[in-house]
Each structure stands twice: as structure tokens, then as C-alpha cells.
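Coming up is one lone chain in C-alpha cells, specifically the form predicted on its own.
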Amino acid sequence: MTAVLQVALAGGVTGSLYGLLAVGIVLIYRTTGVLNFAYGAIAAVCACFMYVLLTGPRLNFWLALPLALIFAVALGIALERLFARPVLNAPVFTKAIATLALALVLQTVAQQIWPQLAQPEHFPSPFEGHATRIGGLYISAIGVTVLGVTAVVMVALALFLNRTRLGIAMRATADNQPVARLMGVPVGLVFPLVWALSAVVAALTGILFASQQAVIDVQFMDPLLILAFVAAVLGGLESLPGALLGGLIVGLTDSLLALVLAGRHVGALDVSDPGIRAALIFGGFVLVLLLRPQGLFGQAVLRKV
């Protein structure tokens, strides 16, 4: 039982990272209609900027962190102005393909600016080598931090979206953009705000993931992005809490499968291989969508035909 709880705890930490990234994806999609496949690259660029601050001028981690988040805000606003706004009225598929191109551009530019990050580098953080024991379970300092940051981000987003005028304006824009314009909502200001907020969430996720893995390069977020999209769609692609729950489901499923399949073989096939786990997760994801296309926490939309 202790082993199961330990694995579930690890899955909850990893799932929180998937969920945080999925929350940022949903935040942009709900408001602007952009399915942002460049989101992992945005997170990676912000984390790389943090790495440069830590290893170049050798700033303290807690001083470099707010500077990295300010950089994320500026990057989010710049991408909204220079990239998202010109393609705002394009078809959804066109915008999605454009974000793939944006991801390649961001990774290429980052690699040219920071050539040392073309290869994995050690990411220094104050969490390395620190862990605590709670009731027979071990949890690392970065694990506690991931869970704490996830809780703080979700509470802060809930308060912002429900208790502030800007947050309510963002919700109104997400629900019905033309009506929001008629009601006087400054949609032109809402869009850059959404991109800035989502970039901050991406930066936090990238920095936490780099701290957990202790390595970083310009493409280190790509594997996480795929599972974050699974989490976002699983959660319904319209709900922020659903995106987080989707991430937790994916993380827990992956960890529990690793425990159940450890050391097992089916004939010559090693089913404990990570690729097999990924195939089972994606297969289960497809099955869920076949049974519930709107996702576990989404609502079906009725259309006249």
C-alpha cells in the first residue's frame, strides 16, 4: 500500500505539471480561439531565460524568478501583437498550423541566442537534494513546490476571473466576443492580457519542470506539451478546473501503469517500456473521446443542421 501511495504521490506531482500547462492552453483557446501548439516552446524559452540569469550573471534563484516572469509577460504580449492578432480571424486549422510554425521559430531563435542550450544542460535550483518524509511517504522539495504552486495558481486564477473587472471582462470575451464588444468590454486589451497570463503560467511550468528534471534545453518541454494537450482535451478544452483534473488523471495513470507493468513481459514484449505506457494512455484517451467527444468535464453543444 505504501508503494501505491508513493507512486500516486509522484503521479500527482507530474500530473500537476501537465495540468498547469493544460490550463494555459485552455486559457488562450477559450478567449481567442487559438489552439496554441507553440505553448511548450513559450515555456521553454522562459525557462531558458531563467537558466541564463542563473548561470550568466549568477543571480539568486528567487531574484531571477520574478525577472523571468516579467520576461514571460513581455513575450506573451509581443506574441499576441505580432503573431496572434494578425491571424485572429483565420480558420481554426490555419491558426493551429501557424502556432506550429511559431514553435519552430521560437526554438530556432532561442538556439541561436543561447547556443549552449542546443544540448541538455544542468539547471541549478535550490530544490536539489532536498526531500521530506510524511507518514512514511517521501516527497521531494520540488514536489512540494509543484503542488503548492499549482494550488496557488488555480486559486489566483479563480479569484481573478470571478472577482475582478478585468477577469470578468475576460470571461465575457470568452463566452461571446461580439456581445462583449457591444457591452463595452475592451477586447483589444483582453487579448494581450490573456496571452501575458498564459505566458506566466507557461514560464512557471517550464521552470518547475526544469527544476524537477535538473536539465534543460530549448526543446525540453516538447514531451510535456503532448500530454498537456491530452489533459486539456480530456478536461473538455473549455474548463480550467477540467484541464487541471485532466492533467492529474494523465499523471496518475502514467505512474500507476509504471508500477503495475514494472518488470512484466508478454512473450518477447517488454510491457514495462515507457513507450508501451504512452500507447496505453493515448489508446485510453481515444476510447474516452469515442464515448464522450466533449471530454470528461465538457458540455455537449447542440447545433441546428
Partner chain sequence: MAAQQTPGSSASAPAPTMARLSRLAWVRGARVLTQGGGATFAVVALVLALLPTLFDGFFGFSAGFQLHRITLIGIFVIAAFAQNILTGYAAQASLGNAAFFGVGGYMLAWLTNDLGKPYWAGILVAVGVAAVVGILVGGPALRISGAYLAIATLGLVFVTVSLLDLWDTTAGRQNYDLSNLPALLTDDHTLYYTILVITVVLLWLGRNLLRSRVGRAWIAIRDSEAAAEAVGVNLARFKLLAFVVSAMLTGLAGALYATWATTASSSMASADQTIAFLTMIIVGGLGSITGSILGAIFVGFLPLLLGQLPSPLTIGSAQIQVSTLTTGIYGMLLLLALVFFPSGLSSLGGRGRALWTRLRSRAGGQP
The other form holds:
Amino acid sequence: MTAVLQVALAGGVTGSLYGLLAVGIVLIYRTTGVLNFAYGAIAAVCACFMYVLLTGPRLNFWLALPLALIFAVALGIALERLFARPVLNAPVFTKAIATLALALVLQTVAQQIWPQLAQPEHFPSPFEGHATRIGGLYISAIGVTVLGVTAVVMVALALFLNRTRLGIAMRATADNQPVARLMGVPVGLVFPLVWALSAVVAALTGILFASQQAVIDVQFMDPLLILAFVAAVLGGLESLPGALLGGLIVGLTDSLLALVLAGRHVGALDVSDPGIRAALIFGGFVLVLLLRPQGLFGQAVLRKV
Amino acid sequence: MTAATPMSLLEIRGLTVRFGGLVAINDLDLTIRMGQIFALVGPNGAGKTTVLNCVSGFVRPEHGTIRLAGTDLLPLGRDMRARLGIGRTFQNVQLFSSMSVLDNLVTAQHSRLRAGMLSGMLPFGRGPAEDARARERAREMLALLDLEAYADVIAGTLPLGARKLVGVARALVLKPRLVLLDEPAAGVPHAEVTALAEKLRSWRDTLGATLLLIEHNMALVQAVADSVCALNYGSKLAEGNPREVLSHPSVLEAYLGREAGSEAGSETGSEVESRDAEG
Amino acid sequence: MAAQQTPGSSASAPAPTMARLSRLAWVRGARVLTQGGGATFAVVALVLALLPTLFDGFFGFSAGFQLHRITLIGIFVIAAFAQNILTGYAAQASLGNAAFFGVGGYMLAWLTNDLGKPYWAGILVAVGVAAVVGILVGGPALRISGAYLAIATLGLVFVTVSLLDLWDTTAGRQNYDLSNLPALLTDDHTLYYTILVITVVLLWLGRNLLRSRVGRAWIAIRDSEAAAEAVGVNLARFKLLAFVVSAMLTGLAGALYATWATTASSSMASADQTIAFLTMIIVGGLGSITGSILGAIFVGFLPLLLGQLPSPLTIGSAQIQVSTLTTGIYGMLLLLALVFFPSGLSSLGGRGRALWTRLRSRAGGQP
Ligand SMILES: Nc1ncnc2c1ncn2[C@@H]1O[C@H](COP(=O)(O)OP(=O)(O)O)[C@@H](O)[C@H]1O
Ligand SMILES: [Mg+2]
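Rather than the form predicted on its own that you just supplied, could I have the structure of the form predicted in complex with its partner chain?
Full complex below, order starting with the chain above.
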């Protein structure tokens, strides 16, 4: 029983990380139609910046954090200007490929600026080594932080999107850009805002993940990215809660599979290998899509004939 | 209405279509006889396009049967219905915009041609031979519609009126038994509408086709239709010969009451298909 | 494709005798071989045929490596063409072609090394297995589309890499080295000619296919799925066919790549490899055979050109290791190409021709 709870907790924590990334992905996709494969690189670059603040000038973690978030905002706005705007009217597929290219560029640039991060480095965080036991359940400080931050981010986003003028303008843009433009929504302002907002979410996720792993390099977010996309698609690429839920489903499935498959062999094959797990998750994902092509929580799409 | 006469080509019985809560077609019966020009009229949103979509397979009805010359259409996929001899146009045209006009008409003969992977890869033999015949048929059809000048023009670059006509040519090129035309006159310059009326009749005669026509232009309907059915809110208001139907009080009310003068602005009529209608 | 098919003789109808002549199969065949300028074709053929000799003449014996590198471009052309059939013609947003590439390479290695089968049998099986994977991916693709399909197929790539890695670990090896290659394919010169012939033949067959009923059905699906169905195209069959054809060609390219590198590694099925294929067709031009070739040349030559830069490269006081820059520059160029030539390099030829005819007709004489 405790084992299962422990696994559920671990799955919830990684699932939240997937979910946060998925939320950022959906945010950008819905408003700008960019399927952002560079999202992992954005998160990684922000986390690397944080690492540099922590290790270079040896800033305090809580002092470095706001600086890293400001950096994320700047990065988001810069990317919108230099990258997203020139390709704005390209077909969705072309834009998606462009983000793959952007990811390569971001990683290369980061690696040139911070050559030490080409290799995994230790990422210092105040959570390191803090954990407690509650009734046989091992609970780490970073795990609790991940869950807390996720909840706060989701509530804050919901309040922002539903209660503020700018947030409502963003939703209007996402629903129907030409109409929003006609209604006087400052679309030119909304796009940088979306990129900045999602970059902040990316930075938070990156820093959380680096703290959890306690190591970082320029590509450390890559393994998370594809599962975050799975989460976003399961959520229907539409709603933010759907994306988070998708993330939790993926995270829990991953942990459960890890538990079930641990130490098992089929013939000579070690099925506890993460590769097998990924294959199983993807198989399930494709099955879900076959049964519900619009994702678990997406609306049936209407196609014009 | 006389039940299944031996001459009837298309029989629609008890057709009901629902989109979520909206009943788009309500228990509709229609019979279209061989060689007829049958016009479907009604205000925007009456469900005319939906009837067409049911016949060609783009919308799956909730109830009812649709038979083409006795063959039950509903179990058949869209491509199979095309093979059975149903040609159609689209309200928003939907040409193969990157192809030349000629290639649009050659592609429209897909179901007549046989070449597969192997003969497709070789520049001699069956594939090119049947393609050559297809091009010939395509040119004949373009000639019939006075479109020869456009043969080598990329379809996407044509003006709307010409694209509509190419759409009609594409629907006709295989000389289908039943041709479904969704507002062919919308966007065609007014001067050419009378010419279009004559053409519709002559195609029917030369091709031996049966035409199911959705049309807002009442003058055109008066001029060409053998029979008219007026729809409103998915139900039949009146059916019969054009003069009677178009002067029927409830038809006039449906048009004048809600639609006075807006006949021309019919291009935005939504033709939407629910993606999982396929099942 | 269809766009290019219209020959230069714009709206004017061809003379009737010519039309009848052109219907004769052999005339058509000859035209197909020489279209786009017989002279250009002859020059290109000659240059390609003499390339190895030229190389040896100019660069001496050490040029073998460069020739080897150029051979790779032929393999890339096949893969790019395969991706273009699927994505540029049939409009299926597949990010999964690297999986076919890797599977092709590993199958060849497995059959020739572990099972000791003859090389060409290995090639056949590699292509066949890739086709099966193509069916497995293409099947779901009939129900999934757009962004969903892109992500599902990218997932396929990640899964394939992990499984190939797992296979390597289980078998206790780093790479899968091919040792039983026929002599024909171990010499740089004969390898070059073999790949050249295979590539040219495949491009020629593929080009015919794209102009046939099958190719027209794919383009019809791209231009309007609804209209394609309305004229009788069975969407499921032709989308699946596009996946299978693309998978077979990519699988073959993968097997040839493993031959070229004399080793197969799981990185063949990596996301980077998929990005490379997509770069080729987007930089070169979607829905264009010329585009597939230009894109493959672009991607194939880039590392070579970057290799010419001094390393380390000194800019001001900074020293940069060029090798670490390669992927970044690659991405940067892709971005620039997307922004400035959104319809690919192959469209430049068309624009150039249009400009040329405009200039000529302005100069007076009717063209
Ligand atoms: N796929 C669909 N999903 C939801 N509603 C639809 C769909 N297709 C048509 N409708 C609705 O059904 C009604 C009839 O539409 P339609 O047949 O296009 O009308 P008409 O062609 O007579 O103008 C309209 O109210 C339209 O909005
Ligand atoms: Mg309509």
C-alpha cells in the first residue's frame, strides 16, 4: 500500500512537471498556432541562467529566482519579436519545424555562452537533502514544492485569464484572432505577452526539475519535452486544466509502469528499461488517440466541407 | 408524391439529421426522377447543403434511407458513392488549387482510371495510355463549358466565377448519373446566369444526367427546374412545379419574412461536417 | 508537381499533330528523360559521371573522403524525396521518418551480420520491414491528423531510438558494425556509382508515379480532402499508400546509409535525423522533386563547408570551436530559409524563370 502511495506521489510530482510544460505549450499553441518544440530548450536556457547566477556571483537562491524569471520574460519577448513574428503567417507545420530549428539554435548559443554546461553540473538548491517521513511515506521538500508551485501557477493563470482585461484579450485572441482584432483587442500586445508568460512557466518548470534532479546541462529538459507534448495532446491541445490533467496521467502511468516492470525480464529483454516504458506509454497514447482523435478532453473538431 | 416509380433515380425517405441539439433535417422525403432537373430552394440554414452532404456521404443522417436507383447509399463510403455515379460541387468550390484546370478534370476521373503503383511508375503502358484518354475527355468537357482557354491555368489563380464553372466541369466530367450542384450561380456574374440556365438544360440533355440543384436565384430556378422543393428549418414547405412552389404563400413568407433581399449574400452558408460523423 | 507539369507553352493549345505524337508512349518516355532542357540534363549527367575522376585529378588520392561525403548526398536525396512524398505531396505531417531510417539500417545489419544472409536479400528485408512499420504508423494516421499526428509520429522516433538502444545494450555492443559488405560497396568509387544509379532510378520512377493517377490522388488530398473524396479517392488507401511508399524509400535510404557508414547506430532514428529530413524538404521546397535534391545537397554539404572554417574560430577575443557550432548554424540557416524563402529553394528557379520570360517579352520579341 505504501509502495503504491509512494509511486503515486512520485508520479504526481513528475506528472506536474509534464503538466506545467504542457500548459505552456498549449498557451502558445492556442494563441499563436505555434506547436513549440523549442519549449524544452527555453526552459533549459532559463534554468541554466539561474545556475549561472547561483554559481557565478553565488547569489542566494531566492534572489536569483526573480532575476531568472525576469530573464525568462525578456527571452520570451525577444523570441516573439525575432522568431515568432516573422513566421507568423506560415503554415502550422512549417512553424513547428521552425521551432525545432529554434531549439537547436538556443542550445548552441547557450552552450557557447556557458561552455561548462555542455556536461552535467551540480545544481544547488535549498531543497536539496530535505525530506521527511509521514507514516512510512517518504516526502521530499522538492516534491512538495513542485506540487505547490503547480497549484499556484494554475490558479494564477486561471485568475489572470478570466479576471483581467489582458487575460480576457488573450482568450479572445485564441478563440478568433481576426474577430478579436476587429473588436479592438491589442493583438500586437497579446503575442509578446503569451510568449513571456509561457517562458515564465518554462523557467519555473526548468528550475524545479533541475532542483529535483540536482544536475543540469543545456539539454536536460529534452527527455521531458516529448512526454509534455503527449500530455498536451491528451488534454486536447485546448484547455489548460486538460493539459495539467494530461501531464498527471502521463506521470502516474510512467511511475506505475516503473513499479510494475521493475526488475522483470521477458526472455533476455530487461523490460524495466526506460525505453520499454516510453514505448508502452506511446503505444497507449496512440491507442487513446485512435479512440478519441481529439484527445481525452478535447472537443470534437468541426471540419468545413 | 408518387412512391417509387420505376423512373425514380434518387429516393430519400424519412431523412433526419441532427447536429447536437439542432435538427438540421426533419423527416424529409424526396424523389428525383431520371433526367430531371430538381431544384432545392430555401433560406440560408434551411438544410439544403446538408441534404446534398447526406447524398454524397459527408454527413451521416440519424434516420432515414437514401437510395440511388435502388442501391442503398448509406452503408457506402464517399469514394464508393462517387464510383456509383454521383458527382458534386461544393458551395465553397474546393478545387485542387495547385493543379492546372485540365489536371483538375483528369483527377476527377480517378474512379474511372485503374493505374496503380506499378503502372504509375512507368512512363509507358497502361497508365499513360489511360491518362491520355482522360485528358481527352477532360478537354471535351472543358470545350462543352467554354473553358478551353483555362486548360493550362493553375486552378487556384482563377477568379471565383471561373472556379465555380471549373467545379461544375469537374463534377460532370465522368458523366455521372446524378449531379449535385450547390449554388452554381452564386458568384457567377449576373449576365452569365441566363447562359448558365441554358447550359444546365443542354448538359442534362447531352449527358443524360439528372441534376439536383441548390439555387437561390429564383429566375434561374424558374427557367430550368422541372420540379422544385422548398425547405425551411429542415422541413419541406412545398414541392411541385416551379411556378406553384415559388408562389406558395409559406415559401414566400419563409423568404420574405426572414430573408428579404439577402439572397445574394449566400456564400457564407456554413457547410460543416462533424469530424466523427464517420464513426 | 502539377504546377511544374504545365510545359512552357502556356495557354496556347499545342498543334494537333504534336498532341497526337506526344501520346505515343516512347515519345513521352523520351520527353520525360530530357524534359527541363536536354542540354542541362546531359551536362549534369556528365558531371556526375565524371565526378570521381575529376576529384582524383584535382585533389589526388586524399580526396576519397570528399567523394564519400558526396555519396552521402545521394542517400539523403532518397530520404528527402521520401519525406516529400509523404509531407509535401500527400500532406501528412509526419515527424517519424527517422524511425524508418533507423529500422532500415538495423535490419540490414542484423540480416547480413547476425544471420549471414546475402547483402541484397538484407536490403529487400530492410525495405519490407520498413514498409510494415509504415503500415503500423500510417494506420493510425488515417484517424489522427495535423498537430496530433505530428506529435504521435515524433513519439515513434523516440520509441524507436530507445528500442534500438535497448537492442544494442542487450546484445552488448556500441554500434552495429556491418562487416559482410560486397566489395562493390566498400570502394569509394564503386559505392558512388552504385548510389548514383539507385538514386537516379528511384527519382525517375518516383517522378512518374507523382504524375500518375496515384500522385494526382495524393495532391488532391493535399489540396482538398473533401473534393478528393467526392471524385472517388479512397482517403484511407491513398494516405496509407503514401506512408508505405515513404517508409520503404526511407528504409532503403537507411540501409544504404548503414552501408555507407559501415555501421548502424540508434542515432539514425533520432529526432535530430527527423529534423534533418524535414530541413531538406522545407529548405528545398515542399512538393517538389528538385526541392528534395536541393535540400539534400544543402544539408549534406553544410558540415563540409563548416569544416572549411578555421577551428578554433577567433572572433575578437573569443575563440569558438566550430564543431560545436554545426547544429546551431544548421538551425539558424533553416530559420533564415523559412523566413526568407518560405516556399523553398526550388521556388527560386521558378521565380527566376518568370523574371527571365518577363524580361525577354519586354525586350520586344514574342517568346
Ligand atoms: N457539421 C455541422 N455541425 C453543426 N451544424 C451544422 C453542420 N452543418 C450544418 N449545420 C447547421 O445546419 C443547418 C443547415 O445548414 P445547411 O445545410 O448548410 O443550410 P443551407 O445550405 O440550406 O444554407 C444550419 O443551421 C447549419 O448551421
Ligand atoms: Mg448551403
